[in-house]
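Taking the form predicted alone, here's one chain by itself in structure tokens.
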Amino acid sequence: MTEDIDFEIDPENLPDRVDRDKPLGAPSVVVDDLHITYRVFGARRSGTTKQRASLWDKMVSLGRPDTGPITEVPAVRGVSFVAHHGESIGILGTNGSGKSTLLRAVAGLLPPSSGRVFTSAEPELLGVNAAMLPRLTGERNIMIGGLALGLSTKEVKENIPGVADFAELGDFLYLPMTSYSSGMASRLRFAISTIRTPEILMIDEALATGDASFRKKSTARIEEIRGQAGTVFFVSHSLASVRAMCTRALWIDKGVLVADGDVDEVADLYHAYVEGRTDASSGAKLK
């Protein structure tokens, strides 16, 4: 499980650890119980076998598409947590842990199968929120991202330079996004979402491909947001980015929140469980 630990940035290449000492303010994101279960049409259980239908069946299915039976996948289940302004969080776990599920939930974009989800403000979820046409040019998408997060015509033509200029995009700005490295368009993104100062940002993955300078401006700008009482949520494979650039850490596994508490702490405990050192009920002291 190794390969889901990003290992590769060198120290050196790190941004400067956060303050960790500034006094947090009221909670900004309250999850209680939270359940997402996903329903997959089509999929039939291993071992199973398939049974006869009787006549009803058969006369009530009449006219309905058959989509086969129906398989509940639990993504995320029963976590419960509070963040609180001036915080940022790291949320840790293997693919297909629930990581982004859980992101997507607390922005709203998944309705819960149960549970409930409180936010003080609506969350901005990097790339989702500043909508990113790959035909159009990095001007339009500005326009167009700064557009969808309420900002005015005048407001965001204002900001067009500075957004370029923070996403390094240079001639770029006036070519279609589909001249763009995937690096490009992941400073864009970042460099879209936060125009104006969010209360909750939410950033998964997307400072994956960003070289050594763009994480040291991307953490300079998560802290000026922390400064403002925002409340920002990282979720990354990269440990040592979530050590730099949070307070916090969530760690997630097969959907179930194992542990909650100082980012080295946990980073430490699910390190020693990627490398088979120790197992996922070693988390439980720090909830």
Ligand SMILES: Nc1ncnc2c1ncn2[C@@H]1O[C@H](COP(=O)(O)OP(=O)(O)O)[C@@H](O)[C@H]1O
Given for the second form:
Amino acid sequence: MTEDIDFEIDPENLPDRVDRDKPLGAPSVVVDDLHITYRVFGARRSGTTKQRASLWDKMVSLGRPDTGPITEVPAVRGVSFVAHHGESIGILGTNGSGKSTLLRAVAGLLPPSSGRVFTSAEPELLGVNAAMLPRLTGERNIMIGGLALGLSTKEVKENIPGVADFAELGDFLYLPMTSYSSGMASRLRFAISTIRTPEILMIDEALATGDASFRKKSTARIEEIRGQAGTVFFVSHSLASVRAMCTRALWIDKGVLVADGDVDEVADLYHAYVEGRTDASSGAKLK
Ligand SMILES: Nc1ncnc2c1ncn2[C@@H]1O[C@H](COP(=O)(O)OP(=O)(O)O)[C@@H](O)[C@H]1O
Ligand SMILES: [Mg+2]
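Just the form predicted alone so far, so send over the form predicted together with the ligand.
Time for the whole complex; same chain goes first.
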């Protein structure tokens, strides 16, 4: 399989393992038989020749807006789980398996096609596409991001030095983000999203570009959030980071939850699957 997954990181660069013996709090996220189906309009069926509509099809579609054929993509299929306060949960699965879709649905950004999602607070999703305005300076982005999180102008201003320091911006704070390295931008995104300790934090491959020292720092911050009874969801290409940072893991394959359990057990099964040693049915052992 040609997946871009790191299994090992130099142990020196790995954050300390999180404490897994902490007792869990009340449920923070309940996902009940969730299905998310994307409807893609105007998609063409695969094939080299353009399909010509029959006379009948043309008559039936007379007067309707021409949206073309609709393709349904079932991205999440019947996923159920309960997350608790004080848990950090890794989400594993190959590309296109539905991880981002699941997180976006839990964050309330995508309506379920069927099934339900309950959360104890509004989750904060930190993704690669977190809204940042690249032509504005880091300082302006901190301002906008902080206000979007519901802080007052005064509160954001007080937080600017701390955020800039965490993100190691130095004088770049006053330069447009177009001049930032990808690592710098990702540090800033992380620092902004965690200005206010979120009750439910979801990280979708957003720490990938960080270097070792930032990984340590962000892990410490995530642990702090979890310690304050938060729930953290973590998607990463680095299986080693998932093992270090999470207490539990969900493995999603083609939209189906195939395993849910202790992070090491699920990561072992997933690792074997990605290396082609087993198929996704191996996850059933843990269910
Ligand atoms: N906006 C969208 N419209 C249509 N299909 C989508 C959209 N976003 C994702 N998909 C499809 O849904 C499936 C799951 O994608 P995604 O949730 O991004 O997976 P992952 O994050 O695990 O890589 C894939 O088949 C992908 O092509
Ligand atoms: Mg994704």
